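The chain below stands alone, shown as structure tokens; this is the form predicted on its own.
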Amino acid sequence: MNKLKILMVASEAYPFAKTGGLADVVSSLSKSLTEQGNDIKIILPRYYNIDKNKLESYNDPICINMDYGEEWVKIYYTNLPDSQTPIYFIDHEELYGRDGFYGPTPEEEWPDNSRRFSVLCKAVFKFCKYMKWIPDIMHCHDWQSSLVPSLLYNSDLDPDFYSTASVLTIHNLGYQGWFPFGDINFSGLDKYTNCHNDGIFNFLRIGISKADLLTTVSPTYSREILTEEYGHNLHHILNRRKSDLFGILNGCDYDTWNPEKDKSIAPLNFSSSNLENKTKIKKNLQKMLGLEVNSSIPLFTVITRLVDQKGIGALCGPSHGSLYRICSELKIQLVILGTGESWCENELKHLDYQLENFVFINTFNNDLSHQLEAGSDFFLMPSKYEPCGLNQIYSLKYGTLPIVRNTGGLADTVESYDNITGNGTGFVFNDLTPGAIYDTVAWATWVWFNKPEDIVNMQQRAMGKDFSWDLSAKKYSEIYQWALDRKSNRYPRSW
């Protein structure tokens, strides 16, 4: 396989930028390729978070010329973390100079975000032809870089551009950047060929319209966004490019999430071999966060978006949802660590106030994330719809056992649990209902007061799974290759 140059253009990379699981596969899929001997680089804005100070810059800003006039930026960079990976920011004090990546609060969005990434997919071109480095793959990641592979197939491009090939990741296609029509005039696009009679200026639309290939984070949502369910009323674009379509599973980096060296979890670290620290944490998170310290009580944890995705109506909803009833009816603890919609926000802060065994932590805690991880006994993620999902995966890799919804990259991940051979590696249900939940954390529940060894056996089958980022490079490696193929007027075999 010949070596790639790859530029990956994200709004957000770990751990610079993260409000979810995209920071994390930008960051480990790009030291993943790296490792493998490809030249990569990544590309974000510099939000106001992300300190200048400890970046390097170079000295000359650069102008991008947008069709309203100019925007004038500057490069800052640095490298990931424990990696010679390169990360470059683009810094506009006006554009990105502000408290929250996308809006002020998670339910609201800076009324300019057309034109905020607009200038970054611009931004882009510049760049390269600033660094004297073409890619060979621009790899672009929702909606927010959605506009780059239209961008390459402007008839005014720079011919150095003409071989570059361009790969759409859609994370979640239930967010595709909707905006007024005429602010197509910030993308310097031919309004008449990205015009659609909605009246809607698109960004994700637009991406996977021209992209050379398109790929989404696990198997079985790639082949869900074909149906009008799934499909956010993009269902009809993306079955006329299903067989551009693949279905990649995002990978763990267990250099961050592995109980055996995890620093979050220092000194009480542990492996399927020995699960006695797993214990403990779990003693020390019950009597930090005030609940009944006995180990004989299952910890039940959710770490989400407090967002209707996350099946969070089902779960929390007052006067229906199945959180009241599975605290005061089942012998449990809860633990919700997550910020999101203020209703729902409020609505656990009182089932936090009402119930003795349920805790809300209205955060979000890197260090506190990994520790409920660990010491928890199971994981609940009832999503309406997860495009791959990360949780599940680390938390097979601590023998915490996934109460999942069959769905996705969930379906793709976790074996259901088998009453009659004791075989599988989490629990997972198919209705998306109050009932539903309640009866598969019952489950869970029964399992663990009457077979124990069952528990036990399946800890430590989930801790052996491998979701490490190697086959899924690899599998993005080959689709890099077609992606270049197809740009070359090859068509790709199929896979």
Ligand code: GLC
The other form holds:
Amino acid sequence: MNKLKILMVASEAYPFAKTGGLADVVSSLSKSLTEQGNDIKIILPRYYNIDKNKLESYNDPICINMDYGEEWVKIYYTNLPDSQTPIYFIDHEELYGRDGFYGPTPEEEWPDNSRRFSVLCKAVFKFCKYMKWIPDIMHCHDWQSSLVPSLLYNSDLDPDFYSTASVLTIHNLGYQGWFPFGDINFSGLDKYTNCHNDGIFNFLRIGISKADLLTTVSPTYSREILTEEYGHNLHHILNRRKSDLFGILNGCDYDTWNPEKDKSIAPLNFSSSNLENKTKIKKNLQKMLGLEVNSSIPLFTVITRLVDQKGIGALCGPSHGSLYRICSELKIQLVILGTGESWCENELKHLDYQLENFVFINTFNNDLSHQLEAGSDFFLMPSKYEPCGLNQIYSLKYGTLPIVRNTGGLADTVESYDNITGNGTGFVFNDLTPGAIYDTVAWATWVWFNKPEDIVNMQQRAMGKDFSWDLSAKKYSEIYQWALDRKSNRYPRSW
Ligand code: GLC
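Same protein, different form: I have the form predicted on its own, so give me the form predicted together with this ligand.
Below: every chain and molecule of the assembly, starting with the one above.
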């Protein structure tokens, strides 16, 4: 396989900027591709929280010509921690120097997001010229970088980029970057070829129409998004590009998510040959969270953004959610860690007050999320849709059996328990209803108390599953090669 120059264009990369799984994937995929011998650079905005003093910088500012005038940016850089992969930051105080990547709160957007991310998309070209490094592939992630494929088609494109191909990965079709059509003026894109007659400037839609190849983060999700139910109004255009769309399952960064070396649970690390420390972590958590300290009571955990996509309506909606019934009727303990929509946070605070076997931790805390993954018995993910999902993959590695809805990457990674053979690595259900969630939690609880040997066998099987990046990164390498072939057919290199 040829070694390639690849620029990852994104709005998040762990540990510098993270609101969700996108950040983990951008960094871990990049690391893995670097280890396979490719020349990778990541580029993202320098948000306020990313401390300039800990970064190197280039002295000369770069000018980006927007249709409305000039934007001047500076480039900072460093390596991803423990790796050889460089990451570059576009510094523009007015646009990115704010607390909040996309808005002041998770529910609000910055009013100038179309300008902010148009500048990012245009800046990558100037950045490459400045670095005298022209990538074979620009790999864009989600809507924030989705104008890049279209800019690669611009009639005034610098000839240096004629052979550069684009790949767009859709991590979540629910977020598309919708703006009034007039905002297209920020982008320098041609209004006619990027127009869809509905008066909306839709970043992701533009990327989907123009990228040389498209990927999404699991095979099942790549099929689901072709349907009206999961297509978020883009299923027609996705169907037109069906033969260019591939589902590649995200890998897991087992340097970070591995009970044998996880720093957040040290010194109580464990492996599948001895789960005593897992039980100790569980008891420590029970104590710390004010729950009854008793290892025979099954501990269920949810770690999530509290948004509609995650199935929170069926789990904890005020009048019909399943949570109250689960906690009041079943002999279990349940912990939810997360932040999100305020109606849901309020409801969960109220339930935390009412129920003694339920704890709501209304924050995001990385160490605690590792400890909960490690010390819990079950991990609940009742998502409405889930492009890939990473927490269920982490859970498998820690012997914490996932309870998931049969959708997207959840369906591709968890095998449901079979009452007769005892096979499986978790519990899978179909309908997003409070009744189905309750029944499945009750089912898992029944197996816990009545067939403990099946639970132990499932834990062993789950911990033995391998979702490392190696295989997925190889699949991306193939996609890059196809994208290049595509591009060279369209624009012969002598063009
Ligand atoms: C988004 C999706 C999630 C996926 C992640 C990384 O956050 O909602 O399912 O795992 O992106 O690709």
